[in-house]
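Single chain ahead, written as structure tokens, the form predicted alone.
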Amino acid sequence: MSNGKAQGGSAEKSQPIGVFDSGIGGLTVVSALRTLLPNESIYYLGDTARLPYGGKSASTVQRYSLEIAAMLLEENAKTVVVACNTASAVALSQLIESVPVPVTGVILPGARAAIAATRSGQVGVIGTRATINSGAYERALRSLDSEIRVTARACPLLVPLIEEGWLERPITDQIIMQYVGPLVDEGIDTLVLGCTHYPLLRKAIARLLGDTITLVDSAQNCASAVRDLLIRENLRAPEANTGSLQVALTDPPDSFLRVAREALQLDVGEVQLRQVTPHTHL
């Protein structure tokens, strides 16, 4: 989703794509962007001082998102990518209204991919409590196909397991099946990984569910939507550009940065520490 406010001047095309998340999970989106758009520079800002957003009220997540987006604009971001399902669920409309460059969330691209993938019209969605309670995926899916049947499930234990680096453990398999088993019993043939942490468990989930259920990865589909937006808005970086990646966090990184870096094979370089400026006005 874009607000179409950027114009695509030559200097502007070389400016970075600004990406934010409540923490480091959004690096799954960065990884997908790096693969798809290697000549684009990316400035990633993880709000690690205030994570997780998944348990916060909608008004708090909206305020945090506007503050972080303002910091990305200070880095001359030519577009803002909301690499956080919770922020996409509850703050995207405010961001589109307030941010003077195009904005992309992760929910609509994921919903579009799920509609394209499902054969039976039965789609499952897993995510944080805030994302699932918002009903954002159901609304997005039904706006695309009013006949779709959606079963959604909050999975609050998955993010801590991922951040601990327990990506291939028997206990993790058991918890995945506790959450996803009832969705399988409902007859879903497509499962939306509705949290940007979850692609790190994609291998485990695919192994447990087998070939009959298609997994829709919000990170990959978000990256495709950003590519389409850059083409539409005439903002693609010149082909000769060597894309760079700068990672900044609002609190020192913990062990999850190592987990994400190794799992995604991302070279994040030296991490900047940035202090949030509260009540930054866009």
Second form
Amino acid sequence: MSNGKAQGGSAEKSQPIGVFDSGIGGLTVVSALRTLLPNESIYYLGDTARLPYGGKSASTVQRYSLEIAAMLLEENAKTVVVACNTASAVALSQLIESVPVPVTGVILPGARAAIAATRSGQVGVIGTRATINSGAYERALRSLDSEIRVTARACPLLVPLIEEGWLERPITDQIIMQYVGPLVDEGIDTLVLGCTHYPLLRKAIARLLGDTITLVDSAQNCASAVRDLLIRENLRAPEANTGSLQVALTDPPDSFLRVAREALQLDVGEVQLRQVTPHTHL
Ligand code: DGL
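Form predicted in complex with D-glutamic acid (DGL), following the form predicted alone:
Once more the chain from above appears, this time first in line as the rest of the complex follows.
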């Protein structure tokens, strides 16, 4: 989850937390971070020019992740949060090796929360194709409980629906049920929303599944892991600091701002446009 490379000087404490995702999904993590850590400055980079990551090969997502992490370091990020399950699934170890500040991914925090939530030991995971094909959730869940039974399902149509802001529509409900129905039939009692976009569909999924299935939100659990890391590494911003959020994208925003404002009640302010510097070596 994190590599524990400590800094901890007083200037570093006021540096931003660097957060990235392919698009708006990681803003669910930002929203949780803003609530949990109101004194922190956050620099968010959404790689909208290359969205989605979920259908791409592991080596491409690794390259993208290293390039985006390099851009966050240019912003003096004191820690990097991989607010993307796909990048966490296929690129976390490269990031931990190459990035000189602590790195937190979303998968282990989500797996821990699922183990804590399940009563029957039958857990469902939904995510992008790359995340599900990587087997990262199964590995994380089994490393915590070797008896756990996991059913995982890729849901490639959900990210485009979310980016489009189609959060409460009959067609979205139908697609959710196509994907999640078989997991319900398997008897899961806990469902991991293994893509940071999916908490935006939490209301719809909860309505469709009823209250016998616990939803585990990787965004919320990642934010708690970041708070623990900052405390452990003595990197928390001073209480007197006023937290802030700077959002940057690699392609101009389209429905991005509307979805962020309406669904997450997040004031993203003025969005910076950044060009990726390809082949950046960390
Ligand atoms: N939000 C991302 C995730 O958690 C990626 C979605 C995508 O770009 O496909 O996997």
